[in-house]
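The chain below stands alone and is given as structure tokens, in the form predicted on its own.
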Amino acid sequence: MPTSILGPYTRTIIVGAVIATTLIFAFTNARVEVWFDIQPLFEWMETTWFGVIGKTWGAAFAFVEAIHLLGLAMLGGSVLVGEGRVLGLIFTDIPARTIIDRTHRVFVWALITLLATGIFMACGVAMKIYYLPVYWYKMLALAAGILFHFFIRKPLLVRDLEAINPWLLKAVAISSVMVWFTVAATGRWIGFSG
């Protein structure tokens, strides 16, 4: 396998650059122009079947929101258990590889659940969330979390944990918890904002 100019940390550097570019974009005036350009998309979302059901049937929206929260609990639990094992705080009698692999499977299913139910809920209140700055912060945190998990954490933890610098493992585990806590906190903030 040919080596890149960036060395063994090519994925990490690329993901870091994407996140940094997105953050820079989020705090510039170019963001405002793109924001106005996507307003028709949010208007259209409210006219879809998901949007109509979410707006007119409160029970359907509440049911989907409950599933969304269960998915969030599953995702949060998988992150806490997986990172707790990487840090050596919990389940130390079970091999780390077993915990990491099983929590990753739960994480993937929880993420799929969150994305599917989140799209439904967003369609029901599309114009409301369009004007909420915290919604955009959550989407930024969610994108950062997905990129971090699949392009930094997962490739790193495929290797034997004994061969990885313990400080790097701890930094990755703590970063993962912080990123997903930010996603959950901004999601909860949306509930308080409107």
Second form
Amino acid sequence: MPTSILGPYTRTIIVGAVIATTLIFAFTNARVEVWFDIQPLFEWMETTWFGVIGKTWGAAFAFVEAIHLLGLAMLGGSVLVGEGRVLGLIFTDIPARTIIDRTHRVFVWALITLLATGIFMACGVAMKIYYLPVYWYKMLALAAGILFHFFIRKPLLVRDLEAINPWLLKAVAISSVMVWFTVAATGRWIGFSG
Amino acid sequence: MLNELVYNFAVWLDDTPWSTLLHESYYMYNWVESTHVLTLMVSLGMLFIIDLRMLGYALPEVPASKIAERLNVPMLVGFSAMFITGILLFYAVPVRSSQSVWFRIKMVLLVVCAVNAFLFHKRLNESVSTWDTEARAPGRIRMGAALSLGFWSIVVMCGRFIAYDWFDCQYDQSALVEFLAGCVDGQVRF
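Having seen the form predicted on its own, please provide the structure of the form predicted in complex with its partner chain.
Every chain and every other molecule in the complex is listed next, the one we just looked at coming first.
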């Protein structure tokens, strides 16, 4: 296998660069052109079965919203327990590998629940959210969170925690908690906007 | 009689200046509501991990007693924040909240959840030494965990449904809904 000039942190640096590029794109005028281009996608979303059901039956939409919240709670639990162990705040007498791996499974199921219900909800109010800046902030935070979790946190924590710089561990754990609470907060704020 | 009492109390709360200030403050009200929802991630997040552990779906290698003991504190901190923000949300919109069918179901279920939690912890403490390291808890404990998951899921649903005005007293409702919501004849405040 060829040795990368970036050393053992190649993937981390690439994902960091992707996130930084996405953020630069999102906060400059380059996004406006893309924003216009994807309007038909959002118009189409409202015409799908999800969109029709979401718009027609308020109770169905509300039910899916509640499932979304339950998924959020489960995601919060897995993140807080997992990062709490990485930070050395809880379960310090249990091997970190056990807690990290097991909470990751719960995290994945919670994320699947959030994405599935989130897509349904987005279809029901597609044109509303299309014009909401906070929705796009949430999508940015969500993309950053998923990239961060699967391409930075997970590969890093595959190693023995003892071998990782403690400050790097702290930075990763705190970043993880912050990014997922940002996703949740921006999601809640969608309800107050528009 | 009881409904009129509740209504009059809610109207009195609604007339207090702080209730109006909280309700009319766009940022303050939304921050309180956001905090109420975000603390779900702490309170219910911990609760779900505990319940899923008992059912054998999460952290099966970790002794059940440790899960319950270590996650209890953050869970209670989360529930305290939810309780305080919940009271503030009720205070901001007292009349409509007190006459919401969903709010009333939610309050009843919260009591049911508290009783279930008490029984769950009692049974857990009595028997945990015999099965602590097993992946799945005994049947009675699993039943308590499943009930906890079910009740709390309905609590969250009711909480979400409060935002919708399907059964509000200001609209024409069936006799059953008027009874459940506690609508008062001739009420002028909604």
